[in-house]
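Given next, in structure tokens, is a single chain: the form predicted alone.
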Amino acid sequence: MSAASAPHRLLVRDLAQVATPAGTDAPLRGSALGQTEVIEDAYVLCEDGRIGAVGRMRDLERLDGDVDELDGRGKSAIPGLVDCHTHACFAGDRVDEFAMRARGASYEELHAAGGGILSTVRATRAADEEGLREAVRRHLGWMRRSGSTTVEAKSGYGLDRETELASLRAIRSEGAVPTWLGAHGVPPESDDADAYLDFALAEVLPEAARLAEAADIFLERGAFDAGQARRYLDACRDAGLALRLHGDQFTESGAIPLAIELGARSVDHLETTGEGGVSALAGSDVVGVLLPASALFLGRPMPPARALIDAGAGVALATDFNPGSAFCESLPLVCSLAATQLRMGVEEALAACTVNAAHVLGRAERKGRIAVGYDADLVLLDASDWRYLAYHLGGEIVAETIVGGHRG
């Protein structure tokens, strides 16, 4: 094989820890969540983009050919970290929304200066498609320093057709997941769901079902509910798109029996979630994605991760990164409010943002682990103890960040 075709080989050596979700099953659940493989004193190989080895030092054998070494003394290696709900496509923000919250601003005060969701359908319309992908560019680097190397991302603020299109392009140009959220709201020039509702469906959908991998709407009183949830949700499975929904947030509307009656991947937020929604979700395939940064943000009570996790429902985390209510992009800050706000293990924390969110996003055959055949995303931390993932609250603890074994 010439040097020009030999695959690409980085060693990180030395590391004082790896740490890895355990098993080879997804979604992890009950007490499997809790159990992390830790290799002291280890290295990874990566080959060609993909896991080759890992191991102890001592049990590292000589390496011929090219390899590039990276030195991880004092450094600890957990997979890379995968957000699975996430609005990274957006234009301006809602930062003076954010000071009239800080001083009391009611939800009336708020929407009649001009915010809410349809502020930022305004700014992302005004955006061309070139715009959009900038922005997704610059937040997508936010969360890779912030160690996330697999990200999905939704539309939802063009509620046109125009705009839906042009975002999930952009997203998909800027290697993130695309989610399509043609149901996020209803657009301001409209105040019917359902006349609103039949135009995405028959001008969006079978366009937006060759750009996105799965479909998602907001099921909520004052968006949509559950009725009109249903008709949205079974014509983007029929054009071929997996299934998620927003749910639970403010109100229990009826997403939990809709994901799990329709097959959902996942069903997310889940602040409002009863002791019914819980013993419906640890009965299903559906995964509760759970949100603790929007809940933070906007003054909520934390979703009922241990309750979830010890009834046996398969949970995740994510940041909801978003302009509005969770201007989020760290995945390590998330997993230090789920071990002290959610209750959460660091352990099943590590496994909720990695395994669990790749099985969420169909890819945790491939992502979501440090093992052989798996692909080499990794990240570093500047700690010799992984667990200072969660224990680094706020922390600049991600040292560097490896994709398909590459630096940067």
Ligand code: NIG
Given for the second form:
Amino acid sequence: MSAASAPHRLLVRDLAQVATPAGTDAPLRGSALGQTEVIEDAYVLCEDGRIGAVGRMRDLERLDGDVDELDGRGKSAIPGLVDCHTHACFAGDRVDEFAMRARGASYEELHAAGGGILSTVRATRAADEEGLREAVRRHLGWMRRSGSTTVEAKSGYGLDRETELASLRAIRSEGAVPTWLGAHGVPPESDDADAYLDFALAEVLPEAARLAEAADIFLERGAFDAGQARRYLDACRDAGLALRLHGDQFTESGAIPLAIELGARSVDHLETTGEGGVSALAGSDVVGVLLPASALFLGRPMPPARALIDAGAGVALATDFNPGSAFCESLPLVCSLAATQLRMGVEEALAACTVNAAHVLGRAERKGRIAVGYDADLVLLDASDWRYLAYHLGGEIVAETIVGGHRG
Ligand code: NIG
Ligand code: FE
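Switch from the form predicted alone, shown above, to the form predicted in complex with this ligand and output its structure.
Below, the chain from earlier opens the complete complex, with every other chain and molecule after it.
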């Protein structure tokens, strides 16, 4: 075989541990969520972008031909982290608003006064497509350095045809998984939410459906109500998009029943979800995406993670990276919050931001596990015990990421 056609191989050897969610199911729920398979003194062999073999060093067979080697001594490997909920495409920042909130202004008050999401809409509309691409690239770079190898990113700071479609193109071109958040808010030029939805569904959806994989909506007091969300999501589903919802962030406004009725992939936030919502979600196939960095950043109650998991719901963890409610790109920090604030086990946190997050993105057959045949996306942690992922609060825990069998 000529050198040009030889498979690219990378052997990560002498790892202190390889840790991966156990089994092959997705999403993991109940006690299965907390099952982690740990191999000590281990190797991972990446072959042509996939995982070719994983096991104990003592069982490693001799490899003929060209193989790049990476010394894993003192490190542990986990699957590349999957961030299934980010708003990575925006221009400007909200640092002034953050400083005002630090002195007592509330997020909802700032939003109602034309700040909040709408101030980022103004900045994003003022950027050109190359500027949006640069912003997405910068944000994805931060995420990659924190161990995220698969990232979803939403539009939603354009809310006009040109900027929404430019956002989706920028997200795609930078390699993130695009979600059309065409109903993130009502822009100032629209008379009301219904008039805006008429426009978005008629003028933006046809092209957005070609660019995005899923649609999302902010179902909340001051944004869109359940009837409007049904209309928007029905049309998006008919156009071939998977469905997601922002729900129960500030008020329980019917997001969970609607998500279940429409067969959505996920309902995200859930800070105000009560017992009825917990049991309804647990009896469904809809995943609850928990965003504890957002609850922390806004000083809001944490979502009822323990109740959801104990009732049997599928849960995922994500950053919600955005300029207003969660300027945080780090899934390891989110895992620390899960372990300290959500009463989740470290094992549960790992599964929630790998295999279960991959399921939310329709990628659980290829992403989220270190097992033969999966994509060779790995994070090497700078610790011989993988649980430092959550233990090292805000620490520089990521030594290296490997994506598709390549370093960097
Ligand atoms: O998920 N809640 C709505 N959307 C975002 C916040 C966006 C923003 O504040 O810019 C969220 O928290
Ligand atoms: Fe969000």
